[in-house]
Amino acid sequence: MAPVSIRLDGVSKRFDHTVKGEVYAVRDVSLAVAEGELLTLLGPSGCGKSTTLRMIAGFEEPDAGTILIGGKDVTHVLPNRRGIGFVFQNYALFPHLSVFENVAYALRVQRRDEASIARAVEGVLELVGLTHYGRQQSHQLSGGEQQRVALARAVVFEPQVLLFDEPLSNLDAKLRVEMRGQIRALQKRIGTTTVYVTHDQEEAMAISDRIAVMDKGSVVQEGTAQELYYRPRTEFVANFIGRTNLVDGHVVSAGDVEIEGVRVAFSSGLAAGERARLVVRPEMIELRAAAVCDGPHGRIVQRTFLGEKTDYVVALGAATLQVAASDQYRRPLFEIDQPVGVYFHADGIHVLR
């Protein structure tokens, strides 16, 4: 089925609560996800994803505005007739039946002659990686093959609309990986329209086109998760893409900044004299033995050793700085409480407005 796409115009959703009163989950989220992209909803727990989702999915009728796949208004269409897949994130499989039967579902329910119904599932089956596992019980796979066979019965049927619900957050470290490739490599070979809720930003980043971030029941700021990284509008998209460290700078002059008695040259775009908010990633950041430094020196505080690299925390003047070092492999760690020169590389610099 050729992929739709999705669009949601001022969409809100209440709830009463007995404590609050009435409590917005959503609040006027406006949202367009093209033919065959996968957006990603990131958030807090309680920041209004997955309600998001189930307002897509029809689970959830939103109190005021619209909903649209495929161009036509869904809004307080049925789900069993909206054309989507959804994953869930306990998988919800039937236990007292074989992963055929689970996967088989949905298209008995569409009432398919047997023999469409096997060459779909046996298909599908291949296409997740489990062929020869239609006759296991599902009580009998590990959480990942369960995950898959929950992925299965979501595509058996070829939805218009592909929709997960964090979906890994039962799986060990090493598995949600392992698995959020899977995830990624089976939506661009079916091409179908994706909206994909998680908490987790490793796993935004990772696994989508775009990332739409949600903070109190709104989006905040979508992107691509390089924008989003290197350009975020808010502290908070700041703080929760990836570790960060938020300082202040003054201007010097047009093409300087000052942080912590530290000059960069950097164009700020602010006249001199003026205070930044500034926006430093911890790998945007160099130490340097302190013998061969000229002005203001920190100090580390904290040493993590992580293999393929190593983190730091500095403290330099007033500000407590994280730094992440990728090369210690060509030279000796730093000793707590040593002085290190403190280099910031300014192309990695981004002013909050």
Ligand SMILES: Nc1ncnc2c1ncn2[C@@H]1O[C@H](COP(=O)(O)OP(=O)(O)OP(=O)(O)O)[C@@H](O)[C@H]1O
Second form
Amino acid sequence: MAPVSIRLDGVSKRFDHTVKGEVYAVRDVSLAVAEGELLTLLGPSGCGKSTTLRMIAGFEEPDAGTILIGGKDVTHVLPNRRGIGFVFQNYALFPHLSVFENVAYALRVQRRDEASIARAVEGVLELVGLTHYGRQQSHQLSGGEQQRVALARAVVFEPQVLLFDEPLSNLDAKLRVEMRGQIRALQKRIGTTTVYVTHDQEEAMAISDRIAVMDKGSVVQEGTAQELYYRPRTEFVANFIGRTNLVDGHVVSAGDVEIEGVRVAFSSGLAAGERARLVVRPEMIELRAAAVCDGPHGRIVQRTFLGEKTDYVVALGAATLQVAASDQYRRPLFEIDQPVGVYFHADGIHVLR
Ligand SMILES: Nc1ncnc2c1ncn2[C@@H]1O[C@H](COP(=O)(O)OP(=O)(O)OP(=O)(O)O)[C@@H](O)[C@H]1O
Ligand SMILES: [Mg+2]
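Form predicted alone done, so how does the form predicted together with the named molecule look?
Entire complex below, previous chain first.
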């Protein structure tokens, strides 16, 4: 089936909240998901991710706005008429049914004939790596296997759109990483347009073509993982995607900025004398032996050796910096309280407007 696009135009949803009164769960959200694309809605708890997803599925009706799937207005179309495969956090399998019957369920509802059901179910069980599991009872499966059955069940009727709501949060860390790779590979293979919900930024970065970051019911920024990481538009996005340093820079001249007294050759686009709020990622700061560096020195406050890198916390003037050093195998680690030269890589600095 040819993949379809999804579009949300000015979609809002209010709820009556017992404590807070009437609240906007989703406020004026507009989104476009291209054909075959996997878009992730990422944001903290309560920001409106599930509500947005449930409106795409038709489980909730928007108070305002329109939802288009494949160019057709489905805003008021029933869920079972939207061609949606939905994977939930808690799997929602029928515990008394076999794996085969769980996956076959949607096809039986469609009154397909037995032979085509068997073909389709066996095909998707193979796709999710559960070829010989058909006769197994679903309550006998591990969490990861149950999640794969849920995935098979969502794709078996060749939906136009796949929706995932935190599908991996009940799995342990290692399995989560493995399953997200499998979901990604499956989605690319079948090419179904997908919206994926998570509050885990690493999962979002690993699985998505594009990410929409949500806060308090609104989409605050959309882009690829790299765009969001290197060019966050707000402090909220900078803090939510990866670890970050938010520091004040004093613009000395068109081509120079000073961070806590350390001069950096950097064109901020601001006039001399202005202050700039700067995003500097931990791996964009380099520590050097104090003896070889002029100017103000920082002081090591904390050190965490993590094998592939060492994380330092460094006090520099009024700032406390997170620094990730990944080339430590070549030289001794810095010691707590040791004075260090702090070097900012200019191409790793991003100005918040
Ligand atoms: N049926 C409902 N009735 C009342 N309020 C609701 C309802 N569903 C959601 N809300 C409220 O709407 C807001 C957004 O909820 P939503 O479930 O979309 O958040 P979320 O981003 O999915 O959060 P989480 O990461 O915790 O799942 C929350 O404040 C929530 O309390
Ligand atoms: Mg949710």
